[in-house]
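Have a look below at one chain only, the form predicted on its own, in structure tokens format.
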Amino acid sequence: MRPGTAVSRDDDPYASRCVDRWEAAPRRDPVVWGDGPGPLDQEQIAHYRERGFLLLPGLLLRREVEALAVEARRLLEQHAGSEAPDVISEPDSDVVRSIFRIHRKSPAMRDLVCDSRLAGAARQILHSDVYIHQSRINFKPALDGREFFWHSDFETWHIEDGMPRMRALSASVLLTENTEHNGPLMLVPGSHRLYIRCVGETPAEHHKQSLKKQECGVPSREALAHLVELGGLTSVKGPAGSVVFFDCNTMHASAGNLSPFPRTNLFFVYNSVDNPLTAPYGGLPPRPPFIGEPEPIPVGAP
């Protein structure tokens, strides 16, 4: 495929931004894709196969969570007022979103990417040896943190990063303890066996805009309804220390923390190494390397 030129939904199975109107078209690759062994028992992979995310409550010790959290800390202290592209605030004020990459920023998240309670689950789900993709920070402050709207990341991904198939995941730990009251991470439970089209024309540069409040590549209200319809609604509530490991086509969103106790969360995406990038799907130039990893370097590699 060149560079700039957009792929149609006649020679693409994920085509999206290209109609006039949402569709739900069927997923054309395994959500589990074999069965080697890993920590994960049976009856967990059956879960993360039907429903599209398994959460592990405690799955990291107290004191792991503590030393986490004071480096989570360090480097918001570090990039607090940053211009760095890979540093994102709030929409409306100065207040730090995201801070992205941390996996090159910090010898302790290097080390937990190679954990093999994430990474060997990674492993074991996508059949292959694994890649950080993404590594990110994400804050939601009390009283100040926004939500994240709704959205698959794997639509994201493949129409602006130009990842191939849907062999990805996500692991996102919870730093703090997830509440009702604090925008846990939200779900569709089952949503990941289709996948939504989206409206819209990729703006260019749309990443500077989106990573605060994504707008394009966005479900609509009936394809929302619709999912929800079928699958319901969850939120991952547990103390700090669970780990929710979620399918890349998972739809997924968090609403604000209105509440007096922040929620912080690493997130920490997998792709196999058989499905590194290729030229974005949607026709324009790829994003960022701190948002999608050019080269599959797998995970312990030197």
The other form holds:
2 protein chains.
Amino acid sequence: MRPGTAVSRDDDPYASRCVDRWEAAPRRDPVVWGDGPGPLDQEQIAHYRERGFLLLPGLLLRREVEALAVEARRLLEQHAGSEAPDVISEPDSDVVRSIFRIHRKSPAMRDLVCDSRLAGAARQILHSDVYIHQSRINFKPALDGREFFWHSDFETWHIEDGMPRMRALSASVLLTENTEHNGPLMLVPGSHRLYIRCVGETPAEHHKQSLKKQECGVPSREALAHLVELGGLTSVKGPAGSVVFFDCNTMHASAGNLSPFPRTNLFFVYNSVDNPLTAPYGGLPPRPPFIGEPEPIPVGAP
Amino acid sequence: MRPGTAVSRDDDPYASRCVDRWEAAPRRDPVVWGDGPGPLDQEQIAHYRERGFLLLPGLLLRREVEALAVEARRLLEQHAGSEAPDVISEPDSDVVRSIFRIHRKSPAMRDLVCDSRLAGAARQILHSDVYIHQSRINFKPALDGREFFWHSDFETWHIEDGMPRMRALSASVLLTENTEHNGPLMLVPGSHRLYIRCVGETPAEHHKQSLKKQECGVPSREALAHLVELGGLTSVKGPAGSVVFFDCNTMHASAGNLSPFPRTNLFFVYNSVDNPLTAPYGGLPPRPPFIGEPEPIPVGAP
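For comparison with the form predicted on its own, please write out the form predicted together with another copy of the chain.
Once more the chain from above appears, this time first in line as the rest of the complex follows.
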């Protein structure tokens, strides 16, 4: 559970939403937290450290991906039309955009979360046991799937969920081919090394809006241009079964999907068990557990 | 001016918005209307005929493009905040999305319209003198530029403007680099050979909505999937100064621009002087002249 209260804003190296103008502050945490064993080789670790992400094309076997795609469709059918708070619709329709907490809804997803190719890489990079801070499917359906605006996950997780340090990462599993046409994940390489303080006060119950369309906790256009000038832009394209790991502070976004093919990806956020949530640094009440897990139960624990 | 009235719907090979379900009807017109002289070689002509488009990377010289980009910015500054009907803002902001009739607003644009590299190719493909049916700048500004949904230009030009035959094409001049990240033009190769009849009645004064966000005269998702299954998807990427020619019936779209770089393109629609507008085939009054020029004055005529 959340011990104590957050540090005061004055001492917080990752303060945000309390400034009049954006700032790029230095990252105060390692990217790769140690040199332990794991499935990634030194070249892959170096790539992740330098660029803030690592794409492993075709990491999962075809039959594994097919079974996961069936399971994702089952979850979609089961939850379509649901009023549950962890089922999010697109901003301008009833089409399902995301289903959260899938590792608790589906044994197949729970098994995947524990898979050493994913959890092992997370343990290796974060150099500790890990737990699932958040899990979801982003369906991004053909033609209906709308954009996800630029954001650093960590900024929101710190301010709205109370995550103290940059010791978390996302593993995204591509369940469909991701192409230049169906709204692939865009990343700013190297952006994980700077922390962008955002402008604007957080509205109450911000997540009810931000999960559809985020407008607070996003970088100013000058901040984004600055990061892209430094690191360029890339997008994650690959066949179904590819997995991309990206640091909690890597700036990312994805465009809408205007193609007739869905872009369905799983997202699992691994946080270090040594980095449990405290009170949110933004001062508002924490978001619900389906967005920010308050119980750090290690992945694979009985 | 518009002579007579349109043919009855019963006789119109390109009837649309009068069916309960989409249909793919055969094209009844040539793609390349003759074998006359012009700037394109036989291979380029064959590519255009087969695929429905032709990209000529870097066709304009750097200094030409730079001057045109300056002129586009001047037009933007001149017309920002304008309430004029031919200045279109983005659907969810006051940011300028398009300025129409630029060949009448700017001597530099008029000169470009007459340039033999553009007008000569149009004359060669359409095998006649040509005139400008429509011209515009699509600014698609960084972060603010929203999508253009799938459509065949001809469907709208036929139903709403009274263009009788498929004897027109667009020349789009890239004023900024077009990349996979800034919402490049997407095309369905080969789609120009089928005419998709759309479902739905045209609302009155449709253009006031459709120039921001088109929802009528667009293909059903099944129709689009059918075309993409036949021809695939491609996007037009290239340096500033590239020019893409595409047939009036080639299905196209473009995603929003989430990058920090604008995607600013010029569009000039050349129609054959032998294909002047009649009364709109959809039965409603014609759209204003800035969208569909009623006076076929040949390009280059004194």
